[in-house]
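Shown here is one chain on its own, the form predicted on its own, set out as structure tokens.
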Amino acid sequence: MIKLSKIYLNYGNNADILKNLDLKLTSGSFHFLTGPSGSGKSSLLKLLFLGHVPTSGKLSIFGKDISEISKPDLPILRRKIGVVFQDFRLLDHLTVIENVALPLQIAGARNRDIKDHVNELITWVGLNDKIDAFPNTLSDGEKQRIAIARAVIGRPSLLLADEPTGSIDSNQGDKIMHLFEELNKIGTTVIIATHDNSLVSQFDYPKLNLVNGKINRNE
């Protein structure tokens, strides 16, 4: 499903962030992406979300070579990918329920289905009393939970999460991890970038350790 071959990534004239990186992940797998700060974890996720183009090398997602996909087709491919960013990236002019509903609206889901699914998921993340609130009234932990709800609402084929439990307490973190596991059981490939070793140690999933721009697999 995901294949990176001899990938290099740098920004302008800066040093390579990813160096001769080779990686192949099967559909429906679950991995932790680990490594020290500055090792390139966030950059790798952005690459997989098609937010960056590799400086060189070949990237294939869902069996498609990214270099052969036209610009108009990229948004269609991105709809299959759910992303939890560290900075949340909620739309400030939309309420909580509108932010979470957005992926379903873009996909053309029926209004009744949108309402049912969105309300259920917002309740799951413990924010049913905030459905009409705007992001600027929420704490970082609440924004994190809403960002996660938005990322998973459309049952993406690939879920990329950058430090998804970093702003929430351990009880909410357990619920979020359970949500990711349930999504994985129905076929979603999950990649969680984290520096939280205690989180990683709680689960028996393979680890992709990124150091100096290269990945060491730890099954």
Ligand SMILES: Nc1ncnc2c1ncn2[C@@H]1O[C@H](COP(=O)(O)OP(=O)(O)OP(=O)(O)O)[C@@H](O)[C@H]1O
The other form holds:
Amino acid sequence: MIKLSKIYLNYGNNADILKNLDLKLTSGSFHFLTGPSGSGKSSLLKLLFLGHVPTSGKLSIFGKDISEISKPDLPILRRKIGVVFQDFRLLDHLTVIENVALPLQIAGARNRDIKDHVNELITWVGLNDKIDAFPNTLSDGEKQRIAIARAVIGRPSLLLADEPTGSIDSNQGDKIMHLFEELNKIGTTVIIATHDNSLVSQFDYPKLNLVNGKINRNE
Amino acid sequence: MEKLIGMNKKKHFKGRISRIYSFKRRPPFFLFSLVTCMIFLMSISFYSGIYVDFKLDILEQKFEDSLTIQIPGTYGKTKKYHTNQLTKVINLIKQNPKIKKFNVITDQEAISLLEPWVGKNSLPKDIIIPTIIDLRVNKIKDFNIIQIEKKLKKISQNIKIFHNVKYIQPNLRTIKTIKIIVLTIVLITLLSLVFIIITSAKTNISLNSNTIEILHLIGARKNYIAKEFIIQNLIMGFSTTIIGLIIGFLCIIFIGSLYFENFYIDLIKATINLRYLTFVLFLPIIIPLFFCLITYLTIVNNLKKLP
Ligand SMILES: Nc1ncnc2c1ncn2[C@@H]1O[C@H](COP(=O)(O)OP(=O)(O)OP(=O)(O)O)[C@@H](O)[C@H]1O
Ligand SMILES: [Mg+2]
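Switch from the form predicted on its own to the form predicted in complex with this ligand and print that structure.
Below is the entire complex, every chain and molecule, led by the chain shown above.
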């Protein structure tokens, strides 16, 4: 499913963020990605959602080496990956419902086909009374839930969540984790980056610990 | 009818998803006003350019298609003899169909011109004043001066006819220079407009680079992203052009009317020329399309930099 071998990542002239990193994840797995702040968790996810190319090394997703995929095919691949960005990255000119509906629209679905679906999910994350609000009128926790809804609306094969519970209370956090587990049950591979130890200890999923640019697995 | 109401209700139903998102993104006001200002400046230089061109053309035409006949007094002849000559010349003019208009400068007018030198009422009653006739023809090229000169010489050897263009011959170069300067100004403002449009379109995209990156990461294709900006650009290009052209027109009319008579009518007459009219009418089409083209190329260029 995901295979990284001898991955190096360097953003420029400073030190390598990821050093000779090897990682193999099977399809349908559920992992926590932990590590101290600045260790490169977000950077690793960035490589996985094709937001950056590794400085060197081989990266394959869904069994395909990404350096061999032609540019016109990349959008199709990206649509199979749901991302919750650490800084949410919502579109400010679109309402809550439009932000959530965006991945489906991009994939070519028609509005009347997606509307119920989107409404249901927004209700699920507890924001049905803010459906017509614009992102910059929302709290961070609300934005985070919108970002999560947008990431999961397309039922991705791979879900990458960067600190998905960072801005929300534990009650909401449990609900979100439950959502991720449900997705995982229907086959989505999930990776959650977090430095919230209480969250990690709450669940019995394997951890990927990122230290000094390398992954330490402690299953 | 019920169906219609139902549809309306649906439209205002909570949680509406717009069909086209690019309507929702307003271009920044400073870009809008920048482009409008530039189109305004361009239109001012354009309108004044065509006005000057129009007026200079009329001036040239006036001299080009006009001639002057001079009938001097003959020594030792009576006033009656002179009047007789004048009648013959006028008959000759009237017989020629190519002469559109003629105007005989009257004795009174001629005397009033002499007054500053000779003083009022100091000329003897029977003095013979040389007569000047202004002729206007349809087209100087079709007019045979030599032929009419021959006929005039038959009436009297002293009668002269000449082409008025010789009076402004030295000024023709000046007129040409003014025309070239005006054209240069219009071209410079046009070029600046092109430059401003390119800069604004690029600035607009770089202000929205975050949106482009997010759409790209979610899996949007190049054309979907471009579409997000196309309608916005069409509206921006069209409205700035219309506003700029109209404000420019009103301004030039206001300023022109302070200094020139019938400026308003002349300007409209000048604009109703196929060349200029095409230019004015095509601007609101060309500018939005140009906007879109630059935006599209910038987006493609931006996407190339993303992985
Ligand atoms: N675009 C970038 N350009 C240059 N350096 C970067 C960039 N993004 C991240 N870095 C650097 O890479 C290192 C790892 O950053 P990253 O965001 O991956 O850490 P993280 O583990 O996600 O931290 P946190 O837990 O605080 O989110 C940091 O030292 C950061 O300064
Ligand atoms: Mg991070």
